[in-house]
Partner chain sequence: MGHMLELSDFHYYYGQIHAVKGISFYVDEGEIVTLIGANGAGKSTTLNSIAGLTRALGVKGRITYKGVDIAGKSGHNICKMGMMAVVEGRHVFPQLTVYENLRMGAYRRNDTKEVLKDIEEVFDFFPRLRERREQMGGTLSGGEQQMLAIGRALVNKPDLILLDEPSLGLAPIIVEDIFRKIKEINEVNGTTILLVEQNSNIALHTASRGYVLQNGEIVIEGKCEDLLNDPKVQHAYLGLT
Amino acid sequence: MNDTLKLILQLMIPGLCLGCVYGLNGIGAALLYKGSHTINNAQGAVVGFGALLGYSLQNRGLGLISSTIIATIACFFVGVLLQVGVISQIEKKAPIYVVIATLALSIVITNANYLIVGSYTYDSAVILINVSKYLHIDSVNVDILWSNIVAIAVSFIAMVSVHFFLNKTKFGSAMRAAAMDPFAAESCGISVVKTRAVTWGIMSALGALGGCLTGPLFGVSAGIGIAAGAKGNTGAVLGGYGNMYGAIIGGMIIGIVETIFGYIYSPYQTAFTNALFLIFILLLPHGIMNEKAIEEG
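Output the structure for the chain only; the required form is predicted alone.
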């Protein structure tokens, strides 16, 4: 019994941690699609940029918490600038080109990351509590990284904060109104341009937060965010594209399933996960939350 519980903990905790990171990216993808029917292919590159920025700040003497906060805030403004300076200008000319533009941005940002730091993987600071990086559970004799536990906790706090912001603040209500009907929102005095810029900012900030949280677990590299961004989008589709809560659930499922398949046979971990995703979408085309945003868009 103890061996079974030990195995479950060893698989579920890292799986939940990955799922939380995918969920953070999925929330941004869902908010963006709901608000502007746009897919951001540059999210993974922004995740990598945020992780590298956090690591650079650590090298300059800042702690893990301080560097993560600064990197997250900085990437919020990066997202706003990308939307205002690039995406909104392209939308005015040909909205269909936005997806291609974000793909181009992804290539530019990722290659800039590689140009600056190279292809190395750097060791980020790890989370220590009582001078130990592990939580030891005596009853099942298992060690769990504090970095995993903290990443899960911080991710949930971020998710709850986004929920509170969207549902309990005036600007959050304006964002939801602009997402439901931009033309009606404009007629009521809501700036759709501003709400979309903030949506991009939130998406980028959540991605950077996820990148900084995974740094202590997998190291930091220029390409660290590519998989997280893609799987965040996948989780959003799995949950029901355009539904924030579905994106969280979808991200969790992908993280846990990926960890389990990695334990069973790691060389085909990604292939197994994507195959399961395709089967799931064939059976539930609107996702777990039965979101019909794709059809309506």
The other form holds:
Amino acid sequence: MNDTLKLILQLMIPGLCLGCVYGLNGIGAALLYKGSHTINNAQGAVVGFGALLGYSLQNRGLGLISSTIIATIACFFVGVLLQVGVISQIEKKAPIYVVIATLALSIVITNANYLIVGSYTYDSAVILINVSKYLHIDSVNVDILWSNIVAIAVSFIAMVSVHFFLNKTKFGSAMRAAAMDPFAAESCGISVVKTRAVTWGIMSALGALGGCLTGPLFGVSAGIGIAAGAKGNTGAVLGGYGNMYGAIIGGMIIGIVETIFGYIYSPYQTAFTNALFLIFILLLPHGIMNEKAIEEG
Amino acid sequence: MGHMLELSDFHYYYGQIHAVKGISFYVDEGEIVTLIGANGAGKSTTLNSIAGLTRALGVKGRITYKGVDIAGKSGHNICKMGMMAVVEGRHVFPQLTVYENLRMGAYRRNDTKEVLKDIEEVFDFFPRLRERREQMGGTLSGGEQQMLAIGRALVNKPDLILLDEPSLGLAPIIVEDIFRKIKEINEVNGTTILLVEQNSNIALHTASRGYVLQNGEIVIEGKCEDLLNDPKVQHAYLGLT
Ligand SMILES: Nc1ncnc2c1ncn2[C@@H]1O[C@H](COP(=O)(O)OP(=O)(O)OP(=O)(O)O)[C@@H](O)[C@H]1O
Ligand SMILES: [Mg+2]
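Next up, the form predicted together with its partner chain in place of the form predicted alone?
Below is the whole assembly, all chains and molecules, this chain first.
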């Protein structure tokens, strides 16, 4: 009994931690899909950039908290710049071009990351002092990484903040309105250029936050975010594409399933997870939240 | 002081398609002016262009509002100048509640307390909306959506409202109701109104002046009582022979 509980705790907490990062990335994917009917393939590269930025700030002597905050805010503006400078111009033609353009953008940003840090993976312990600190739960004799707990808690706070921002503030409501009907939004005095820019800002900031929170666990390298960006998107589809809450749940599921498969047989961890995803989406194309993302005939 | 809204030699092009071919008209403060015409005459194109909701590239000519040339300006900036369009097909925000839709109508305003009062006023004006306050916009009936679209414009407190076919798809009783409200908005609030309609009869009975648009050109203009007695208008737009 105690052993089972111990195993579950040992798998669930890291799984949930990964899932939170996927969820953070999924939120952006969902918001973007809902508002612009497109996909950002550069998300993972921005996650990597944010994680590197957070790392290098710490390397320069800044504290963990302040460097994470600075990297997250900086990436908000990176997202805004990407939308205003590149995406909005391409989006005018057709949303599908954004899919292709962001693929190119992903390669450019990732290579810029390599240019800055090289192909070196920074040892985790160097980055975060508390990465090796454990919380010991006596009753079940389990050790849980403090970094995992912090990552889960901070992600949760970020998700709740986004929820309140979108539902309880005037600009957040305007973002939802513009996502539903940009034409009507403009007629109400809402600048759709601005709401889209902020969507990209939030998407990039959440990605960077996830990168900063979990980068230390895996070691920070130039391409660290690629998988997280892609899985965030997968989670968003799983949850019901375009639904932010579905994206969070979907991301968590992927994180946990992946961790369990990793425990069972790690070489096929990713293959198993994706196979499961395919089966799920064949059976339930509208995802967990039953979001009818695509007009069907 | 010139006209509140004035179009001079206004053209609109959808790529190669020349949809509006050099029309000129004006609206004075406090007036209700109507633009009538058959399907595809260019009414919506004109109205949306005034509100900055068409592609700026397609606009040629001058549109002045309150003395400023607004041709090709973006929609949200024009809205901030005190003009609000109730576009064709209602366009309420489907997954926002009735109340949230109204809040979005007041987006340009920062006097929250007054906005809340004005929303209550809209509810007094359209009691059906009050009953459906927390219902999603997309689940309202057509007539209720039209009320919401007009309500959304009212809480904006614009000086000029552009209305595109408020009668579209509504039962005659509701059409009469809506047009009574339109007149009331004009008389009580002093809001200027540009009304685009296919239902020429009710439009000409509501407005004071009218323009008849045909294939992108204005072919007849004048006081509404004169238009109602014009045999050409009677024949082509009022169904009288
Ligand atoms: N997006 C578009 N692309 C190409 N042509 C268009 C477009 N929108 C409208 N048109 C054309 O422009 C002309 C004017 O259309 P508009 O919608 O302004 O007419 P309308 O007078 O509002 O008609 P209705 O009473 O049916 O609403 C029509 O011939 C129409 O086919
Ligand atoms: Mg029309």
